[in-house]
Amino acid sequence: MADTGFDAKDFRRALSQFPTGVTVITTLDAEGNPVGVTASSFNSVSIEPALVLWSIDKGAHSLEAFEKAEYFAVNVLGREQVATSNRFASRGEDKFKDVAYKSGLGNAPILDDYAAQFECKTWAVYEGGDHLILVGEVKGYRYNDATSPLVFARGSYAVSVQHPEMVKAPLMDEAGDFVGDYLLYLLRETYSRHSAKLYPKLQEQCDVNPEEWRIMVRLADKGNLSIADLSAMVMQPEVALRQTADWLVEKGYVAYADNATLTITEHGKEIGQKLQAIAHAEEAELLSALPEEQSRQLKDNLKALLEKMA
């Protein structure tokens, strides 16, 4: 980046502070094949016409199919859908293997399962830098209010909830209260809480991140660690998680055995140790408000139930 004296990486992890949804975006190639990819950079162009857009890599290897197609259709992914995300980013297999689609507008593949879609005739195709952007008129649209949509993140995969501010509820059960004593609501009240006290530590204290933090904890206990098994243990596809490593890396918090591994350092252990201790004071000092019994207890029922969820 020359020409602006940005260094890459650190533009990206800023741009990473904006939310967005994941789309995969879909369309056929010259010879007819189904063709996609995962894209976050989807958005709303007008109301009247109905345009929307979104921006392809030059580099992809979808790019001729999806400059020189006259239909595409875009798929906002729910929550449920990780799995598919991580399928259409990634390079050299099959993207269409095991996923239910059926034929749309142009023929262009549309998944059975999404949170929203949008089939789109190209309406124009833009030079954008090292992308090129595409917008489309929208022909037709529908959405599952069923399910929520997956978000992305400053590089992870996470999920729309509505925020702590907007619930005001009071935290003593009152008769006849059913936020107050609704679980999912103390759940999530407790975490909000917690976290916003833990996270601005680690920072402060050893600077990692929650995104890097998920990583060092687990380098930390396993000592190595392969991608694709770390990806799916911290909700981060494959692209974003070496993208955080490499973070780390710079950092000297952990290493690459080789392409597909990570190891952590001499100097991760120690930063990993702090890490947890940090983690286990605040830990101590929120369970300090119950006896030691009911400490235990409450951690083993959250186990439980989470082995029932599975």
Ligand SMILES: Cc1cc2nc3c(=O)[nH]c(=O)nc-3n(C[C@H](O)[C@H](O)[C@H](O)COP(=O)(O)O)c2cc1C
Second form
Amino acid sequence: MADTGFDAKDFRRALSQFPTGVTVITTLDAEGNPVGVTASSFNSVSIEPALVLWSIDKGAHSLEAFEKAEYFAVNVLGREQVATSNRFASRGEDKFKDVAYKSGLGNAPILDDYAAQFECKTWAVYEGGDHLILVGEVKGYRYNDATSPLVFARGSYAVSVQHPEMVKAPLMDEAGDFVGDYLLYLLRETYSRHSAKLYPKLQEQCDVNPEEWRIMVRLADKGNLSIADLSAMVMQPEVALRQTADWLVEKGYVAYADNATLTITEHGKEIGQKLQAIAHAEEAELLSALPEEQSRQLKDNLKALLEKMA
Ligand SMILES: Cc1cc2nc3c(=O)[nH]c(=O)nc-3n(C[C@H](O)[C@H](O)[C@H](O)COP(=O)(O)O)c2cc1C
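Moving from the form predicted on its own to the form predicted in complex with the ligand:
Below: every chain and molecule of the assembly, starting with the one above.
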């Protein structure tokens, strides 16, 4: 319990219900070395003057560099930049190794790949509890419409897709109707309708949210897995994965075999089986609309497509 009376982990969990984009904020330190940190606290502030803000943890290695920086750059990441996000969320190692970048305003590094980029002059630095709030005046910006932004919500990387309720296209293929016979649309509709039915059941019956479910199914299959392997499998950065894992540990579903490995408990195995049974039943209900042979073919065909794209 902190002084607030809040449980810090629970407070973080509540905050993580607010989805954000992901940025890598960069500058140069006093020695002229490039410095960068993954940040989801970025936000717009003002249009006239053009101001943006983000906040940095006072415990960050790069705190001093940003506190003193005259210029910094905000690189908003695109959906294909999960590895870049993970790289800049880590400590110690040379974060810029193998990352393509150029020198921008005030020599702050600007990444070659981005969804958007804002080159800023530090406008103000405010106290913000255990963080410092940095406000930048935007001196230049650019964006890349060819990529969609990387999203971060509930500790998981995500991509933004149109909300299914916004798409009022007819479901059936009608003559001349493009959307109703378009594979991407059909896949997405099937996914969103199915998951909207499944996830609440997992929550109600097993007290497991979608992020926890992804971890549970992997562990139920393998028994134990390293945090690093799981991180890639479930698309959670290690720091967030550990937070999700802590919830599962508290529920008694998983345990730490050592600091870097998670293992499923006996109780977790039972829950894992229950989760899989719920998912199978839901899948069977959906596929009962098709003859068995066609159901099998549907899955085999999707697998073949995924293999082709791997
Ligand atoms: C998706 C994501 C968002 C993050 N957002 C912030 C943030 O807004 N501010 C911050 O100080 N750290 C944030 N972090 C954590 C830092 O990236 C991490 O602590 C990093 O190690 C800091 O680097 P440094 O210690 O080399 O300065 C975030 C991490 C992730 C994975």
